[in-house]
Amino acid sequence: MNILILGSGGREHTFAWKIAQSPLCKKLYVAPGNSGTDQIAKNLEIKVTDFQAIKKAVLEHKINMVVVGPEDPLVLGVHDFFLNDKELAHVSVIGPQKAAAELEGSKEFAKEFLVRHNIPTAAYKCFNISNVEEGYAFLETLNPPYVLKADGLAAGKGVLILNNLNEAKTELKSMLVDAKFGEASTKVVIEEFLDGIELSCFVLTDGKNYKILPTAKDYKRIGEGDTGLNTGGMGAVSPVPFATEDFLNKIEERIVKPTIEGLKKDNLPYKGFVFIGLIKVGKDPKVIEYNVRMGDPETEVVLPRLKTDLVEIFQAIANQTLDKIDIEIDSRAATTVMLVSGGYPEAYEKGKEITGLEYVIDSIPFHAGAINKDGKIETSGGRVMAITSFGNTYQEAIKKSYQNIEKLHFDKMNYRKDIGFDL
């Protein structure tokens, strides 16, 4: 079959790398793609939210399946667009429909879903411009740190964790009154701070059945020791060493099962990945957030561990026969370290040539913010490349990633040297 992947990051390069290995994939396209996908698929110069251009490409290239990487097209209803178009309705789309994508599109919607289905999460309240004063009063009832979340999509930057009450009040005003995050912060969720260690759980569902993929832990902050500004993710480790069998059972029974049942009860049509951001508080898991697609850079450690044909899994999702598939996982650990542009996550320069890729051995470089320009690979984004390695332990894997990073270079290249430090 002919397959189109939407997106341009490390996640999409990993999808392309995995899908290209399948004998079921005849031709592979990525829109818009990057320098990594360019080597194994055909890149199409199309924005992920330009549904008419996507339609044209799907018809022109006789696409049978579309795999949606990022959240924006899902929240905007790309799956519904296909279902409602006679010429596209036969094409399988991997990703939830718009109603279900609200789990990521709106923090308030997600919190209401969690509470309705008795899924453990932090206590919260939601505020808008009309009740800012009530928001201040609610902050006064909480103990620091204070957690403020823009309700809508803010490209991973809409969550603030603050230790000072006055600063929290100022930021609440900045989000609601001064539209700090634009449309995304017309509503703000304030919730209690949960003290624990974070991890991510990834679930595949066809709307009826589910399969759980390996857990992963990513590192969001730019600085060593988890300091500094939040980023899209600086590295990841899979499996998560502290996720014991007993803890994984708790996740499945208390969180995964009620989530999948809740989607059915609420009539939220879902075919794709459910990414559950979790925190281990004491011995128990609680939900921080839902995402309606795979994470980045977690994809770069979860998918490489998958031994089963990914296209076969996607077909089962499309046909609602996921219960018939056995998913086989590589028992080795996988780690990834993200190389980023100097200055990221704030202002950074693009167009820096990346050298040394030909010397990388025993690691997989997944390209993210990188493009092929006149035969040279250059930086085109903040998070440039994820270097993934396997090992019998995560320490062994991480060592390989760092050894290979030493062979790579671009101007002002930056990365965290302590991925896995807290495990």
Ligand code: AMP
Contents of the next structure:
Amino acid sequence: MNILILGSGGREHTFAWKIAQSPLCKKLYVAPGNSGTDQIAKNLEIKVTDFQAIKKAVLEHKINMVVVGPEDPLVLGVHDFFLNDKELAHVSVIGPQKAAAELEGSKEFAKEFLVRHNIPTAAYKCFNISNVEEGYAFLETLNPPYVLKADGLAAGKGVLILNNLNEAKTELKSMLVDAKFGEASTKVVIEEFLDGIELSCFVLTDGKNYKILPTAKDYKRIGEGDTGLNTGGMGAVSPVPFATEDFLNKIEERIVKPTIEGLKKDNLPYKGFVFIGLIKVGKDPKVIEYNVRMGDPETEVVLPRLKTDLVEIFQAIANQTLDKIDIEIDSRAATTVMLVSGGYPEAYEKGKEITGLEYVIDSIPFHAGAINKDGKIETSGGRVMAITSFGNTYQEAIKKSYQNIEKLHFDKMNYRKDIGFDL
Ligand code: AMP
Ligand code: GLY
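Form predicted together with the ligand, following the form predicted on its own:
Next comes the full complex, and the chain you just saw is listed first.
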């Protein structure tokens, strides 16, 4: 079959790399893609939210399946757009419908879902411009640090964690009254701070059945020792060493099962990946967020460990026969280190030539913010490339990633030298 992947990051290069290995995939397209996908698929210059242009490409290239990478098109209803169009309704879309994508599109919606289905999460209250004063009063009842979350999509920047009460009040006002995050902060969720170590759990569902993929841990801060500004993710490790069998059982029983049951009970149509952000508090998992897609750079360590044909899995999701599929996982550890542009996550320059890729041995460079410019690979974003390696232990894998990074170069290249430091 012909498959189209929407997106342009390291996540989508990894999807393309995995899908290209499937005998079920005849022609592979990526929109808009990057220099990595360009080597194994055909890139189409289309924005992921331009549904009319996507439709045109799907008809022109006789696409049978669309795999949605990022959240924006899902929250905007790309799956529903396909189902509601006679010419597109036969195309399988991997990603939830709009109603279910609200789990990522609205923090309040997600919190209400969690509470309704008795899934462990931080205590919270939601405020808007009409009850800012109650928001201040609620903050006064909490102990620091204070967690403020813009309700809507804010490009990963909508969560503030503040140590000082007055600062928290000022930020609450700036979000609700001064629209700090635009539309996204017309509502703000204030929640209890959870103290513990984070990890992510990835679940595939066809709306009826589910399969759990390997766990991963990503490193979100720009600086070593988890310091400095938040980024999209600077590296990842899979599996998570502290996720013991007992802990994984708790995740499945207390979180995954009620989540899938909750989607069914609430009539939220879901065929795709559920990314559950967790914090281990004491010995117990609690949910900090849902994402309705795979993580980036978590995909770069989770998918390489998947031995099963991904297209076969996607077909089973489309046909709601996921229960018939055996998911086989490589027992080795995988790690990835993200190379970023100097200055990221603040202002940075683009258009720097990336050299040394031909010397990489025993690691997979997944391209992210990188494009092919007249045969040269150049930087085009903040997160440029994720260097993934396998090892019998995560330490062995990470060593390989760092050895290969020594061979790579672009002007002002930056990366974290301590991925896995806290495990
Ligand atoms: P989110 O966008 O919901 O993933 O939040 C971004 C980051 O904020 C998370 O990865 C956590 O590190 C942190 N965070 C979110 N909610 C909480 C919470 N209730 N307690 C502690 N940290 C949190
Ligand atoms: N790496 C975190 C995310 O994809 O949201």
